[in-house]
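Only one chain is shown below, in structure tokens, and it's the form predicted alone.
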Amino acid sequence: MGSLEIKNFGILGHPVGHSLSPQMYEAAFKAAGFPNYNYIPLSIQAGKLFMAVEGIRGLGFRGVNVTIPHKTTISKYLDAIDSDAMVIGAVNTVVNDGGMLTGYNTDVSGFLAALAEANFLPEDCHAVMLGAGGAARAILWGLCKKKAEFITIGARNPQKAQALANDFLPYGHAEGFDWHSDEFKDMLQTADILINTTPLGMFPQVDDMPPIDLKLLPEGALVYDIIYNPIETKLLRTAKELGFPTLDGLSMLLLQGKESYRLYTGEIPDMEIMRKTLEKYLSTK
């Protein structure tokens, strides 16, 4: 397996503290016979993302994954940018080709990967989504890829949401609202999934969730919250008191990090092996 060949991979970030991909990458590559592979988190501000790039060229890394603050900003020191990455107008993965750099986005695959796995067909649905930042992006763009018949957005800053609906007219029909408004509360009443994309009770503010009546939607609907620290969320547990099915994040970060890792070793890596540690992770916090 060239197991004995040094491949460096890593995460961009600032912070890069909290990251779970070290453990999750490395008991993966541990697992597949990788042992001389190694996953390092690089804590890179804002005004040294340009070095850091041409450091992963010239010290060989392999791979890297992108998370804030530079998701948006790596793009332009790229040398080729994947579809779904160019519309999202993110990155989350780089692949390193002989100093080739090509910028993924393997958020959009792994959130669409979740949903097949809970059995939900986004085709025709009515989605409404909470929040307008970087995250709301790859989800919107993955419910136009599965032609979603209607994408309600719901933030705090309606112009926000409306401003992410516009950008995506050529590919599907979005509208933002204020989540506080009584229009929102009438979309919620048709709603077929539920997602959050807001950091609103992700650790350490678990007591948080997004200000919305999960009463107004209708039995059956999907609530689903991306935040994967903690596994179950307020919002999530508020849900499952209500009767309401529920899908956490954990899935979509695993599934994100099952495509990042194809790209990198053109290999799927044991997902059981990556649940386990993540989920021991998580549990210890």
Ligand code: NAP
The other form holds:
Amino acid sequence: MGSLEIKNFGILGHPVGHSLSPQMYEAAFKAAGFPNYNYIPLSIQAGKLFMAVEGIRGLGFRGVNVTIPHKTTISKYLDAIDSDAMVIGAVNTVVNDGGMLTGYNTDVSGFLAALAEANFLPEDCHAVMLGAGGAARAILWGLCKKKAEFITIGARNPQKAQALANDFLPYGHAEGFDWHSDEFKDMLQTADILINTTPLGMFPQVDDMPPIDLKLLPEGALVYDIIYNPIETKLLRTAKELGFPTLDGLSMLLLQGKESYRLYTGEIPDMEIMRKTLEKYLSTK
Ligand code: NAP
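Let's compare: the form predicted alone is above, so bring in the form predicted in complex with the ligand.
Then the entire complex follows, led off by the chain already shown.
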């Protein structure tokens, strides 16, 4: 159902030069018959965010994705926030309906859809998460929504891990640990899934990985790294060598993009085109 109408979209962050969203969305727009839908990187410094949001309204952008450092601060400039974004406390997608701006967080549906694609059922599982930053908040909320039995959060800063767990007390059972502690090592032994949400191993530091002894995990535990550049991180390579099933971060990236695209257009994008576009650009980075 294509159209020659002109519509503008963008990604709002600082920096945004590294983002693959422009390539991914434009490929999907073209494939769907929207040759005049433009997706523009919008590099906006923190102090200019209010003006940028008013610019979205004034210029009539249909929508924007939001990335570091604006995911939490943008909320106060929007007219409405959807319930996932409200609980997580971060917005990664803004839709403009005739000047009314609504904030969404599609990381959570991307994460859960990626688990479903991998045939992993989070219900009643023991999940161990590494890291306690922004992506960890969305993932913890996804696990709580799906009624994971217990979520262990391991981080270099145990206070941050426990603060994150405390924020989600009304929704599920989570506890924060120092990832070097013996208590955390004990928790690894009953994990159904290990999820890395830290940037350890991300390009260009591809020889890094979280300081976790994967041999402590029970046989068959899924090792999931949400990093997508590189697609196979050192953590995943090590897990594969030890015989664990693995999941990379590309599907979450694609599936959160699919949900944002649906919010922008009311349609489902061609996922194969989006995947091929991302793989092409990731292999040249
Ligand atoms: P963030 O908010 O900065 O959080 C990063 C977390 O990792 C924090 O807990 C931080 O600890 C920890 N960390 C950072 N550097 C570390 C180090 N050298 N050693 C130990 N811990 C360290 O970042 P984010 O937005 O959550 O993103 C994290 C990763 O997820 C990035 O690689 C990003 O590309 C990826 N991601 C992927 C998707 C996807 O769709 N696949 C979506 C979102 C994010 P401190 O608090 O102590 O600094």
